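One chain comes next, on its own, written as structure tokens: the form predicted alone.
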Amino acid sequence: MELKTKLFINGKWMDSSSKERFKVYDPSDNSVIAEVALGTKNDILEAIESAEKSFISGVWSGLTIFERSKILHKVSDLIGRYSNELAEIESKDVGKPIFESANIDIPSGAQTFEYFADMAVDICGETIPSPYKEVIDYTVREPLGVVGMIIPWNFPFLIACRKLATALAAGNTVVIKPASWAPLSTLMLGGIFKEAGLPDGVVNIVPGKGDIVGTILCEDPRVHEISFTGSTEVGHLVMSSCAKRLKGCGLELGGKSPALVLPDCNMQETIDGILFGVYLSQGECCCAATRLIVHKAVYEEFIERFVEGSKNIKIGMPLDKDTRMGPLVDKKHLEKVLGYIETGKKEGGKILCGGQRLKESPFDKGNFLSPTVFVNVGSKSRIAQEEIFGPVAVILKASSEEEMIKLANDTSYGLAASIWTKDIKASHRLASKIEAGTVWINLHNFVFPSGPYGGYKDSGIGRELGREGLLSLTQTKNVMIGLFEPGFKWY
């Protein structure tokens, strides 16, 4: 599968109107792996025009649901066919282990298209009871129009698939801005759509600077909805910009997800599950388990076993199949995470393992950071409150269920949480009190196409995935039919 580095507009690959390009780096050694066309104001306006014309023409929205479903199934099949190439591109671009790309990200992207290809046939209205027997009242679900999408760099392929599959199943057209740090796998989707037979102009992909491409997507009146995944800070700006046009926006933002460890948990299952929850994708995960709230009865045992597990994580090059944790995505992000570690030390936190950049060969040229575990941290400290977005866990001690809930909710975020217990009653009791969009019981970091995903509080607005996410990208029209006998008058 050929690497794509140009803009994808109206079914064609093209250079930037300015001819400018930007470099994409391999985070394992900071070498240049590609130079990608840098979209300009003119380019994003052309992409929006292409998407609008495509929508108005009905080349996609005018197809039957079954015709759209057939093409989306082809997209899923093609992702499976090119899975090896896509996984390698994703790992080189982002730094995540090929084990994750090949077994989680790419297959999940294919499953998402497959799921929404089937769900497309389930977009339907309902018959509404009327106070008059002479009036039939019903609703229909219609697509919104042009949907603008802004993709993050941590799961660029998978999140692009989630947003695209949902919007396309609903009959919308799309303009998508890939992440500047990791645009390559999103660009590859353009070729897949072309091969699958998606009509030209239905999906347009324009890499570019956020303050240009992203801002225009949010402000242009021809774009009817924005779907954004990223930081809470930028999410506030996106929502403010959309508000000026009364434009809808779905925001999946930051997180500081707690994992509550109860005394009766299966300790080995808990350690294994939380290690996955903390360190998946180097901790560069919105719903990562970054605040471990452990009951005092098992606090010492948990710390000992969790630190041992953290030390045993295989750090390596992204394309090594044995690697379980690769480099952070970019040098600037590495410095940001290291800054948080220094802040944690100054706040009185004690590091039990990790906390250092790996400087020995073969890691010396890359952005590698050892798994880091903090204890003796105050619940109001920055590292316990703010999203670090790296392989850093903070362990807090609690003496009761009530204290665990208080600590779990003591943050501005509310994306996800997990509860580790054998007690089914306790799991439901605690889940009902946690302020989060997703609560896992005895697992963490599992997201399925069929389940709605999104956050409470500063973690976002709206839901992606599932029936709820699909219907959020439609609008409802109420239709009434009068069956009054001839001669009916109101005057």
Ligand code: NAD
The other form holds:
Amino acid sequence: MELKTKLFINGKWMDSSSKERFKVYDPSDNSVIAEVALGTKNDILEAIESAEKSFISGVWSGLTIFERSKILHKVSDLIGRYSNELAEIESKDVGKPIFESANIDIPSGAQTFEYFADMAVDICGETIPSPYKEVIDYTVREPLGVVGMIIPWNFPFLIACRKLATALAAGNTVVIKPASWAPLSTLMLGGIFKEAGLPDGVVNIVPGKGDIVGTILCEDPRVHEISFTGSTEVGHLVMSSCAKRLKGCGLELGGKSPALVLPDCNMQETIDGILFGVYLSQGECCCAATRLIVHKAVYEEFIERFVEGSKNIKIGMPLDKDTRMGPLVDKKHLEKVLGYIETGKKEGGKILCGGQRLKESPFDKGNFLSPTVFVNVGSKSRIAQEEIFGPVAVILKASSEEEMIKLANDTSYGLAASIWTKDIKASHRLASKIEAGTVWINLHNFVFPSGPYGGYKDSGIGRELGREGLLSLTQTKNVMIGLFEPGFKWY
Ligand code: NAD
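Got the form predicted alone; any chance of the form predicted in complex with nicotinamide-adenine-dinucleotide (NAD) too?
Zooming out: every chain and molecule, the one shown earlier first.
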């Protein structure tokens, strides 16, 4: 299968103004699966103009909330109708097992549109207490205008759905730039919006180079807000670009999330939950549990069973239903992860399993890496501090609850954490001391459209999803009505 895709601007599929295309590869064998139109400066400017015109015209923000809600529900239904095609393209593009894309990414995308379709009718202002009985004061929540969205390659469909559903529910129009390694499912959304009856120009999709089209999106004054998900490094650049125009930006960035294993945990449930926490989507997951902090009382048992579980994960082709771990997204990314494994060895780390690229058939042409577990690593070592973004876990030993908390917070990141215990009091006590935007107790990697998601410290600014995420893409207007009787004079 080789697709040729175009840019989606003002409701039409268009070639790039330079006619250039870039190749998208299947990570399981590095064959070309698509040639995608490469958005240029002219294209992104045209997309911004289209989004601005459609915002000003009121084709979307001027609809009643019930009309908007109805179209967003239709988008959700259509994602459901095309779920098989979407899951297949997502797995081919990113490399994640079809088991995951069919059961997590695509249905969660549909659920996100459903949730925000309902939330659209619940965006309310307030009646404000007035010091004058002749003045009525109330607020309304209005859309921001054009929202620019920049997304990563690891959960491209789901992250696009989260951002789009929220911004559209609030009445904004959008220009979205997918990541170059995995743009296909986001482009498929263009067809879905068209079929759902979303007016032309409300959503514009322009793949292109981050430092060119991404920067223009951040700096153009017609774009009122940037919603960015990606690395902390690029997050800094995005914020600097936005600062030039005093533009708001929501930043969902990287992580190095700890999982704290207490002595009283249910060991089998903990192993199963943390395997999911570490290896979901090949570990290419912002909130992956990659710093495992295990109490010394259960350290040996945990290691033995966790390593056994890691070895048993079924690596395979992404479209095989039995596969539980596919290839990493791109050759370059595989090299980066292998580089971290070498660094870990040089830092004195001991590998208990994995650590190797799979070179035998049928994996030889792809970017497959076996699940990798490190011990004998200090908390300050690079592999325990930096985001590796692959199936690599680091296990640290702790002697007390205090030490577990200290280790959990000993990184610059603060996206998420999990605590594994049967003791409800301990879980509550530890949760309050962890510096992270999400704390899971006896689970990991669960994100709902209804719950706010985002990071402390270097993991981001702002919250996506939930009521908080929705309101962050609106602005408040204070309206006052004077009802003074005739003849009333100030002077
Ligand atoms: P990345 O930062 O390299 O790229 C993200 C996006 O930014 C891409 O679309 C890229 O083209 C664009 N970009 C690059 N340079 C730019 C610039 N100068 N200006 C504007 N845009 C630019 O990240 P990635 O490798 O695609 O994704 C992996 C990262 O994303 C990881 O760090 C991961 O933790 C993070 N992530 C975070 C969350 C979250 O919710 N916190 C979710 C998923 C992924």
